[in-house]
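Here you get one chain, nothing else, as structure tokens; it is the form predicted alone.
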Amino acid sequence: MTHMPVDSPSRDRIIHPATDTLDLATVMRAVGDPLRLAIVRLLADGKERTCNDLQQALGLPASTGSYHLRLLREAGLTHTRPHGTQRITSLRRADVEHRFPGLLQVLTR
């Protein structure tokens, strides 16, 4: 019987969409939810932040914090990478602004 290492590179694999497939109506869903516009707002000063630093900031469970930064990804507007047994989560400024020019200047406000 063969075992998968624990570390294997498809548990840190992270998917996120390409630039050209974002989508206005899924970000503006994904921005829609207070608490995902507060961590899309945190993460406006370019700094990257670990989950558990936005889960403390916002005063969010874990699995809560998990469920909307995962929203947040799969909508593109954070990337997600991993660093140990942490995943650190940044804004994808350049992305968004190259597909929809001036949104996050307006989300950030």
Given for the second form:
There are 2 protein chains.
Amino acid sequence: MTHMPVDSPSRDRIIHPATDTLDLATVMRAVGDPLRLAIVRLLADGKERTCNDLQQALGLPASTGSYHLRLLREAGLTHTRPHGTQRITSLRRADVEHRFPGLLQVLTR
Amino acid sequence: MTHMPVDSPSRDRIIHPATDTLDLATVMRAVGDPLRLAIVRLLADGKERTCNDLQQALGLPASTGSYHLRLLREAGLTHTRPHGTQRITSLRRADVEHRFPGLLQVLTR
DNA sequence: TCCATAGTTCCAAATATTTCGAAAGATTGG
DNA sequence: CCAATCTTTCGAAATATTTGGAACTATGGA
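Could the form predicted in complex with a further copy of the same chain be given as well, to go with the form predicted alone?
Following is the full complex, with the preceding chain placed first.
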């Protein structure tokens, strides 16, 4: 039997909070760390990035980068999707803008 | 000799960071706590409040309230001025808006 | 199947934050 | 000066966050 295609619905899903459950204090706490704020700003150009991209850009060990990316994802700021052996992270621009209008502007100007 | 008048320039000054030195991550961290976010929201009506007002409103012991008010003040979100035996805190609305346009709207809507 | 790659999770240590009672400081009125 | 009031600071415990190496998992290519 051949392998499942990339991004198959049958693979373990990465959990993302629903847009309308995002909590402002939780989001603020997430970006209240300089490293995580830097990640959000890197992602603000709308391009997707692998974990490695972000870890390299900030000079972090893999486990540390993974930890911070998890907090951003759980706060609802980012979306991560599997792609082969990589995971690709992007800013949840529309969702965050919908839930907290103006916030991204504040974070990224 | 009679006492100095209230708010005399000679009394120990409460330290507030200059508007143009406010740090976004520090501000975000400050409001990333539910208690402190609640304080900011109470102050968002523009009225000044004593420490006691705020502690009562949130059911906090005095020392806990004082701690959180200090963090908000040091982050640059609030201004505190002495008035008799009390200290009166207000939101640094114009300063925060000038430094981080749109942030207060996000925090208080 | 075996291997290399990408990323996560586990774990423990280091550090930081939060809490609140007790003590101390500051100010006013008497 | 004294007492009352409001607030801050101290100190110590509880809790939470951050860090990064090592082990583990998942995937795709050979």
